[in-house]
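Encoded as structure tokens, the following chain is the form predicted on its own, with no partner shown.
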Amino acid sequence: MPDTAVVCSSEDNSPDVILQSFRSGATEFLRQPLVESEIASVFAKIELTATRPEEAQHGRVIAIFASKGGCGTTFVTANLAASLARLSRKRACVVDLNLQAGDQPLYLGLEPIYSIHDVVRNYDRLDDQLLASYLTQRSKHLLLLAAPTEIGKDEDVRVEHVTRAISLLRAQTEYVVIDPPRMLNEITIAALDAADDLILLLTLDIPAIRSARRTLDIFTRLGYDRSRIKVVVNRYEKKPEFDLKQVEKVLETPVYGTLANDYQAAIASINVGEPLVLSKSQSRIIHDFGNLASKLSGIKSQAESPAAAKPQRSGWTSIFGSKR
């Protein structure tokens, strides 16, 4: 019965209970003791959702999670969203969930007026049209739901706000690309739960690969199917001491894609506030983002180029110990 709306309610209003409700398929959560106005608001939203044909449309949600700090998640999120928008000619929205220090406006060259805190303030009357008014446009097809800019506003954002915003964005955009914080808190897990594709981003260094293996173990405990997880190597350079096949053995997961290492091009795009993939640069990174967007969307990319030759194997996997 896919048209059935499930509403959960409990005297226990802890984030864990609310998160478990949404993970179990709840449409809304009502805190107890029940308030008549809140009940009316919830059922009004359910009825509104059921009558809107656009709510039946489902975009693709992609979350990008770094194996460790410094892997370039913000840069990859902005450029992947821009690549998907350019390739599909459809709307892609970046959701910045780094609530205390969101930098997506800098990478996209935007000055947002609204943020996810406006979702919090108007949650009781939130619908797709109101949420659309809180998005900042980079172009016709590239949008941003920004993190709060004022100190302390992040403390007001709860799991249900994030879950509802992602659900509405999924209904009105083709792609929702989430930049979550590195910390695995309730909000991060709620965002990862909502993702159709979970990109695990790492760099080719021993700490990042070790951390990626631990992260994959955590994802397994969270019940994430390995088919959802896409391992992507950022700042990739072909080196004899780092063989992607050896990385795959350590992670027990195939490498889904690589993004070339071009520091000068990347930092130049950040400094001018323009996604690299929208610039006139000839950087190899642009081709790599095109290939990644093509694989995720299923749309053939003109940026596709022959895969780089695989480097020679080496024996560095002994650093990680025996295979599990």
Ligand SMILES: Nc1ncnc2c1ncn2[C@@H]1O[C@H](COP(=O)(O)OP(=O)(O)OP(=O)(O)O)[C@@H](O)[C@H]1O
Contents of the next structure:
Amino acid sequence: MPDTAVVCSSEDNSPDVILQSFRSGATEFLRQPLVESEIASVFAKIELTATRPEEAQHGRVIAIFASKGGCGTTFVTANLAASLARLSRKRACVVDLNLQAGDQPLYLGLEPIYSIHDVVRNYDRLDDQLLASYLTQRSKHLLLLAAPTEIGKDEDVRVEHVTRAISLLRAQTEYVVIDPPRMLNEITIAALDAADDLILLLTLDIPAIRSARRTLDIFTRLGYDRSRIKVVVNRYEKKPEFDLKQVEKVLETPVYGTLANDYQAAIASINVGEPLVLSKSQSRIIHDFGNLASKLSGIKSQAESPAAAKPQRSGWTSIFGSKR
Ligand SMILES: Nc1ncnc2c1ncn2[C@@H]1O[C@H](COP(=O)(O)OP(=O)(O)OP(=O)(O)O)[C@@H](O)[C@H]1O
Ligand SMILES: [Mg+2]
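The form predicted on its own done, now the form predicted together with the ligand:
Time for the whole complex; same chain goes first.
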């Protein structure tokens, strides 16, 4: 029970007894007869150390959510994590919470041996090091906590496993990027609760826009602060019938970013199991992911792709209109 603080107390205050109690795992020792002020100070100290250093808040948790299927959640999670890792040169970990059919290994080109199922199996002794051993590495900076690799292993995953895994990951990686299921079940809500940034992903079609509108209402009912919610339009291309300004009006939320529509490039990267942003492709999407990662992290984007290196108008100015 790692959350339990043990306080020993004895009439025998000899150094031997005190030493023995500490060796046995006591956090504090109280002399007898008990003195009120000593009890108060011991309990104050326990409260102060209640947040274990391993779980100190550190990394940023980003959840990508779309309530309508096929909006590109899995593709965006993999590529955003890869972009953040590349831009920051720090660790980014994808968490695949599609427990019944996690596709992240396909998108990241990995064959995981361990998964969140191992977190469940060893929950009693889970710490940051054990969790780290369950991650699959794509590179030094890009990792995956995979969904169960075998059918039927998803059933035992509970909210506390997900919450603790995210909390431990946050302490050891700069970015935790979550691909949650689109059903708003308790596991999804646990992941969204833990997120610093909620990326609400949609495509420019009526069902996706309506679904995003409903999701925003649910987020409000869940008490999520608007500042955490970032609307991102995937597969974006200028369409006369769907002006971004109109979308913003319907959603009553500004559009935080857009990712270009390039099916050939997206599907080619999925087919070879290499995140598009790590490939040599010239796709506009790479540039857009660079912008999104830069905006989220606050790190200035360097020339991420040959397209980005050209002295051209940036994605943001071309989308929102240049003042020049
Ligand atoms: N920006 C994009 N441009 C073109 N195609 C894209 C883009 N983003 C995603 N796609 C394509 O959309 C399809 C669905 O993507 P993905 O599997 O990531 O969606 P999803 O939201 O995770 O779906 P599901 O609801 O089944 O989990 C993929 O074939 C992918 O190649
Ligand atoms: Mg998916």
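Residue numbers count along the first chain shown, from 1. Quick caveat: nothing in here was measured; it's all calculated off a predicted structure. Under this definition, the rigid core comprises the largest set of C-alpha atoms superposing within 1.5 Å between the forms.
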### Query
Taking the rigid core as the reference frame, is the Cα of T27 displaced by 2 Å or more between the two forms?
yes
### Message
Once the core is aligned, does I39 move its Cα by at least 2 Å between the two forms?
### Response
yes
